[in-house]
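Given as structure tokens, the chain that follows is alone and in the form predicted on its own.
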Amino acid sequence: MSRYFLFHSIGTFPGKAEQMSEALSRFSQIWSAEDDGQWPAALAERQAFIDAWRSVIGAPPGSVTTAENVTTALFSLVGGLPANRLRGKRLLVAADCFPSLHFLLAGIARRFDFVLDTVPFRPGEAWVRDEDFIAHWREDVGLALLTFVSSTTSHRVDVERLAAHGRAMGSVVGIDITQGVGVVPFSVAADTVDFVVSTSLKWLCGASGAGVLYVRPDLLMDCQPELRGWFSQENPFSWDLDKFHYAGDARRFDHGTPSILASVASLPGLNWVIARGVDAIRANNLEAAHKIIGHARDLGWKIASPVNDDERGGSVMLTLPSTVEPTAVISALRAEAIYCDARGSTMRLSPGAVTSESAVDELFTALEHIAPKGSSTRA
């Protein structure tokens, strides 16, 4: 029996060995045939990748284009915004975002001219609460970049709400779906968000390499993105280099000669999440998160994340023990076959498609021996 815990990092479904090896084996038969059918079929297989991509999140035909990662397509969205919509203007960010952005932003603030302001916690607190994020969201905002969940906490913000004010502030309003998308709803069809940005791994079960750049069609054509090479054109095969024409969809957003295996890699995991249905999963996640709760509350342990489920994403971090080593207690529990994570004193529970029913029970039996009831936890 399945005992994964850690759909947060690498998410898998049954059956997906099979899947992805028959993929990769039946691109490598095109790849390396000795005929001129290789490019053609190569971007109709990127195309059925952006396409699955639309189907998940409901974007709108040319919406959607591939990336390396979210730091790539962030970077490429920046750098195609009109100069005066962050010149002299703040980016606003909190302070649980994914650090690899927060990093990308940080160096490229003089060269774009905005200020990185970083909406910080409250004490004691693990992360930014929405009506503090708002707090700081005043008119100067030029962009604010939101967190759909949360990769140490699995909090999940109120898109909905803080999209409105950003709306009524007049930002560019994006947010980086990596961790929710898949097994909690989402979709950009209610026009809530002008760009997100996300990859193919975690709940999705993709494969490194898969990002995605989604941009709101009217938003889209204001860009131009710095960021560009051959496929960036309407006609990739105008070598005229005097007459350079950026795409009139988000191909414009495209650059070097694309990357296709990571696509082709992740296709068998999208088609599994949208054939079994975002809710049918959360579903399924949501009975094992009451599971994990509960056994947490009965240990006397710190549950480090939202109990709300509206307020949650698809894992539950608790608090290890004081008196534990956090690496040599989930080397314990790998031991037993029983895979999941720790940052620092938190540990990462993430159950997905493959987890079996009794995993949560044999966990806790686990973490009893390992830290038995009555341990004291950090604060």
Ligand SMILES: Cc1ncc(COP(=O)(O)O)c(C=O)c1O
Contents of the next structure:
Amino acid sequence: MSRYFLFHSIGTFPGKAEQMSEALSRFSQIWSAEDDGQWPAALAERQAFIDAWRSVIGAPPGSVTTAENVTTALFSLVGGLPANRLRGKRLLVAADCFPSLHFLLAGIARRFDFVLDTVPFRPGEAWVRDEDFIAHWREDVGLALLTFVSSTTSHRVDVERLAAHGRAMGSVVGIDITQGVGVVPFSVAADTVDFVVSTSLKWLCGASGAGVLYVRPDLLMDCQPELRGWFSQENPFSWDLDKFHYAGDARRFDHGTPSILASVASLPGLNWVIARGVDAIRANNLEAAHKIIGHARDLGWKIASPVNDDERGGSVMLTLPSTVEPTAVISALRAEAIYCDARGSTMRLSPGAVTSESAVDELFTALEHIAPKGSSTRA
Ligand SMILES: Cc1ncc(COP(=O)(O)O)c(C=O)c1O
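Let me have the form predicted in complex with this ligand next, following on from the form predicted on its own.
Below, the chain from earlier opens the complete complex, with every other chain and molecule after it.
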């Protein structure tokens, strides 16, 4: 157990180093064997990762595949949608989406002929309210991209409510679940959303490079991903140049030779989350989150996350006092083996399975020295 509060960046679990080493070393043996069993074994490892992901989000067989990261998963999806879902329409996103996805969408808007509409913050607020997102969401929205949990405030959207509105508007509804999956229950089983993009290295405790894309099976059959290749086919060894055919499931979003290593390195984390159960992980996380909120109130610091548990993901963000330099605070904490980070004056605290029970108290004892009580919070 440690004083680790960085699950919003890299998640970890007891025994991670040993289990990842064991998985990678077993894979090294398979990959280096001087026989012809490498690819069947490697593809089975990747499939085990996909199946673990399906189990985490309740997705049916054939609806999930891998991507390098969230940004590429979104690009594959957008490039696969029937053109009439986007052409001449608005693509709705909130100002607190993950910036990488906004960079991508802004860059491809012209080519796919959609207007990127970004729902703004209210003055002085740090997350976009669900009601404001809904107010912008009319029938000319071809696609809406939700962010399950924001990486800067931990604000959690009401997926049911937003998706129900999206269905009424006839939009494709997608969601980036990167910051919530593994610490807050999430499921696609009720067909609430049309697609999901995510990666595995945060609360799911995996490695980087282990992105995923889920597409609702009936939408999937209408998609013809422009990023395609031999692995998009039912049979990758069908090499007749005039006979390309998309696979009948999520494999159509594959393209060239798939990456295997990220799946191998991530599976122990996913299996740990599945075995422990998201409800138990959440209960443990909430205990620490409540302590953080209590201490922050005692110090008179502004809490930059929703205080209602149902509107928050796994992190609690605090606004640092204007009298302290954020990087200096993070360094001073690091010197005491307390690990967290800051985006501007927003300090991000994400307690998880390896964060000791006493870590929150120790963090605040340290903070009381670094930024004594009475320091005023930044506006
Ligand atoms: C909400 C959210 N989405 C996406 C990402 C990562 O996107 P990518 O995998 O494209 O780097 C992060 C990383 O912090 C995130 O917090």
